[in-house]
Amino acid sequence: MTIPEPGSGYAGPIAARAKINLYLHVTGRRDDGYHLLDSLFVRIDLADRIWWRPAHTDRLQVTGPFAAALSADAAGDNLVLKAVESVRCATGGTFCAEIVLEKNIPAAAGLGGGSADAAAMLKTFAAEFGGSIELDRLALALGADVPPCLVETPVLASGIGEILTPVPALPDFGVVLVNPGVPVSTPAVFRRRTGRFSEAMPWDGSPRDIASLVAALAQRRNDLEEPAWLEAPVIGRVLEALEAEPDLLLARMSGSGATCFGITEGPEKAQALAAAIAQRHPDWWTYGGAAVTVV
């Protein structure tokens, strides 16, 4: 499947941007098993692209470099189709859609690709058919990472991910992403987490520059890094490779892994570092780009 040609009747492309967690503290656990979080979500310029057109039945076609990660057997369980169904149920509508998803974000990688796709579809179909439906409620029903993906600008996520607080402007910065090609199960990572829960750390003020941003992040961490290393030891090697780069200001894992990221002074440096790491580790996927701090 290729992307739709102009004039084929498809609307789009709709960008579903990946996210990174600049930090992630696990602050508790509810009686129902869901963990409580304190995390700073930032979207980046890496994005899946989505096209759609009206149809008699829902249909999803997947293309792009990571299409193989979404097998035909799992297509009916894809969050994109679940998002369409949730808007249809909430509005009492009868619409259906033929959707083409270009998968550019690695799956099961800590980058929120599936959640970003779902959020993009919720917003698109709510605008088209939904009127004043409660997007936050529909998003949370699809997954804890979906509500933050409704917001394009940086946001603090707490609770299980459904309590969103806008943050003051962040300085522009570049992002290097490295994924070793090993999918990591989020439930498995949480099962490996042991020890005490962390305290939430309120994000106060607005960093005036990258140095201030990095200093604030250095006081925080990703509580899931250690359990993710135990689940997939290659994550430790990825972080070591990033930390060895002299132009990198901070290295950290995103979400529950396995993607790790580094902060640079701008996207040009990020692209150069990604290319250098790819040359030394051709079996790893790399990407250099920019954080989305203003939309």
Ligand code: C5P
The other form holds:
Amino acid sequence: MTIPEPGSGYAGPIAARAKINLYLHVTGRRDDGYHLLDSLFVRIDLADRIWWRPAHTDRLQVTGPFAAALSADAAGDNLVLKAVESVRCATGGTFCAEIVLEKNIPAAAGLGGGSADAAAMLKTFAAEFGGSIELDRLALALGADVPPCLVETPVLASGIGEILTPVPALPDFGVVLVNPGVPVSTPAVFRRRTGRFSEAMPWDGSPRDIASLVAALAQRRNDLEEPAWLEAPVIGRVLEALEAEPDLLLARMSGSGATCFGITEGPEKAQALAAAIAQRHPDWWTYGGAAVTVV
Ligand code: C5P
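Alternative state: the form predicted together with the ligand, after the form predicted alone:
Every component of the complex follows; first up is the chain already shown.
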């Protein structure tokens, strides 16, 4: 499968950007087992691309560097098709879509790839067919990470991920991503978390430069790092590799892992570091780019 040619009747490409969690505090647990979070989501310039056209039945074709990782999914389990189905049910519509998904974001990697795809489809189909449907509710039903992915700008997520508070502008910064190629199961990581819950630390400031951003982040952490190391010990080596880079301002794991990120002064430094780490660890996936701080 290749991407659709112009003039082939497909709309798109629609960009579904990856996210990183600049910090993630687990602040409690609900009776149904879901955890309460305090987390700062930021989108980055790495994106899946999606094309669609009207069809008689829903159909999904996946292409791109991470297509193989998704082929184990039954097509119906893919969040993209679930998003189309949920807008159809909410609107009482009968539309169907043929969709091409170019998977550039590693799956089960803490980068919200599937959630970003689902959020992009919800917004697209709601705009096309939806009228006034409650996108937030549909998003949460698809997964706790989907509501924050409805927002393109940096956003604080609390509750189980559904309470969203936009944050004041962040300074521009570069992002290096390193993934050791081990998929990590989010429920398994949450199950391994033990001990006291963290405090929520309200993000009330507006850091004027990268140094103040990094200082504010250094007071926070990702509470899922330790449980994720237990699940996939290679994550410790990824963090060590990032921390050994003198040009890196902060290294941390994203979401429930296994991808770890580093913050740099700008995208050029991030690209150089990604290339250097890839050379030393040819079996790891790396990416250098920028955070999306304004849209
Ligand atoms: O909502 P989603 O399907 O993305 O979550 C996957 C799993 O991760 C949940 O079934 C739950 O075990 C865990 N989870 C959690 N608390 C959250 C988000 C996810 O415990 N806030």
